[in-house]
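Just the one chain here, laid out as C-alpha cells, in the form predicted alone.
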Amino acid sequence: MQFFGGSEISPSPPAPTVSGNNAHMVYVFNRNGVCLLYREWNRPLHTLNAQQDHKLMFGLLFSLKSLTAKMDPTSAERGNLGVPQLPGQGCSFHSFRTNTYKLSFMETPSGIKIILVTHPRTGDLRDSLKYIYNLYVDYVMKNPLYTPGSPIRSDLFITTLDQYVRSIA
C-alpha cells in the first residue's frame, strides 16, 4: 500500500514498540478543527467535558504547529498559519513527552490530524500513526456511506483502531 509522501506502508502493522496496554486516548480532526473521533482507553482523571478538551487539543496542536514554523532556522519563508504541509516539507513536530504521557501527531496532506497519547516511555509511534491513518482510509473514506467532516462511526474501524492500538502500546 502507498502512503503519502512516496513512503512505502506494509500492509501489515507495525511492530509493536513497548509491552503492556499504556494508549490513553486517540482523536482524529479534520482540516477545520472539527473532532471526528475521540477514544480512550486508559484515562483515569477527567478533567473537562468532551467538547472543551477537543478545543484544548486542537489549539494545542495549532500552536506547537505555530511555534514550530516561526523557530525553523533553516527557512526564511514562514508559510501560511494552519496550511497542512505534505511530509519532509517545512518544520513540524512529531511528539513531545511530559513525566505522565507522551503526545504523538500526524497530519496529512489532506489536513486530517491523528493525535495518539501514550505512557511516556512508548517509542516512536510514526509508523503506527501512518497505519492509523491507512485504516481510516481504508473504513472510513472509502465507506460510501460516510460523508466527510463528520464524526466517525463505523464499527469496523473502532474495532479495528482499539485492536491495535492495544497493540502497540
Given for the second form:
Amino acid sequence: MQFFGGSEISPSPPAPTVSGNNAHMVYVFNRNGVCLLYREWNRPLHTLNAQQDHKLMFGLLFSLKSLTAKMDPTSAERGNLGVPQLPGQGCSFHSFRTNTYKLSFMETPSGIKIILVTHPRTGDLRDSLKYIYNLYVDYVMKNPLYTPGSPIRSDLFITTLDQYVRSIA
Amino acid sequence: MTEKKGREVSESCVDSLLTEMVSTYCNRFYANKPELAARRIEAIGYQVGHQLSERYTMERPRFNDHLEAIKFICKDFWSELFKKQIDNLKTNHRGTFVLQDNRFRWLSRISIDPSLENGDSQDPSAMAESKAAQATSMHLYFPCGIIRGALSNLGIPCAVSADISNLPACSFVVRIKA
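Could I see the form predicted together with its partner chain next, after the form predicted alone?
In what comes next, the whole complex appears, and the chain from above leads the way.
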C-alpha cells in the first residue's frame, strides 16, 4: 500500500506569495521526544525557554493524542497508544484552532511528528505536512552526513522548508 | 513481438547502500585510517566500473582513441548510471580530462552544517569544517573508482580524482597514464 505517494516529491508547491512568511513556527520531533527542528518566523511572545517550550509541546501532543483516542465514540477497541500508526488509521487529531492561530499536526509511522502553527484561517494542511515529511526524507534522512536522532542542521532542508512554507498561502 | 522489460532497482536502496558502505569502511573497518578506507572504497568502485563498462559496451565497436572513450563515459555511461550526461568536458589535449557534473546525484543531498562556519576562534571551526569536507570527500572515492575501472577496461589506464569546491557540482579529473 503506497501511502505517501510516488517517489517524486509531490505535490509541487504553488508560486510564492509576495508578503513575508505566513506561518508562525514549525516543530519536528522524533519518536523519543527529541526536538529535531524548531523554526520560528513570526512569534513575538516567548514565555518559556527553548527546552521547556519543546517539552511542553511534545507533552501536549502526547496528551492530546491519548485524549482523542480515548474519547472516540465510534471505535469499539482501545488501540495501542504508544505505537505510531499510519495517518488515517486509528484515531488521531490533526489540528486545533484558536481565534489567533491554528496548529496542524501529523505523525508518521516512524514516529516523526511535524507541527505547523499558522494563522487561523488556514485550510486543511495535511497535504502540506506530507510534503514537508517528503522534504525531511529527501534532505535529512538521505543525507549521508546526518546522524538520526540528532538536531537537523542541513542547510538544504531548512532553506527548502522556508521556501515551501512561505508559499502556503 | 515481445517488449523488452527493463529491470529496475529502487534508487533509495542504492543511495542507502552506498551511504552505509562509506560509513562502514570509514567508521568500522578502517576507523582512524582514512587513506586505507579510501583505497578500499576506490577498489570496490574499480570492480564495479570494470563490470559496468563491459555491460554497456556490449554492442559497440572498439573506440578509435581516448577522446571517443571519454565521450562514451560522459554520454552513454553516465546516462546509464545517473540518467543524465556529464554537463561539461574539458581537456588539455595532453592526457588530462575534466568531467563536470553540475548536479551529481550521489551528492545532491549532502549539506554541510552551516553552524560550523560561525566559530569564535579560528581553529575549532576550521577543523570541524574540514571534517565535514573530509566526510563528504569519502563519498567520492566510489565514483572515481567507477570511472577508473570503466576506462581501464576500455584499455586506458588512468588516475581519477574529484573536486567538490562547488557543491552540488562535482568535477572528476582523469589523468591518462602515458
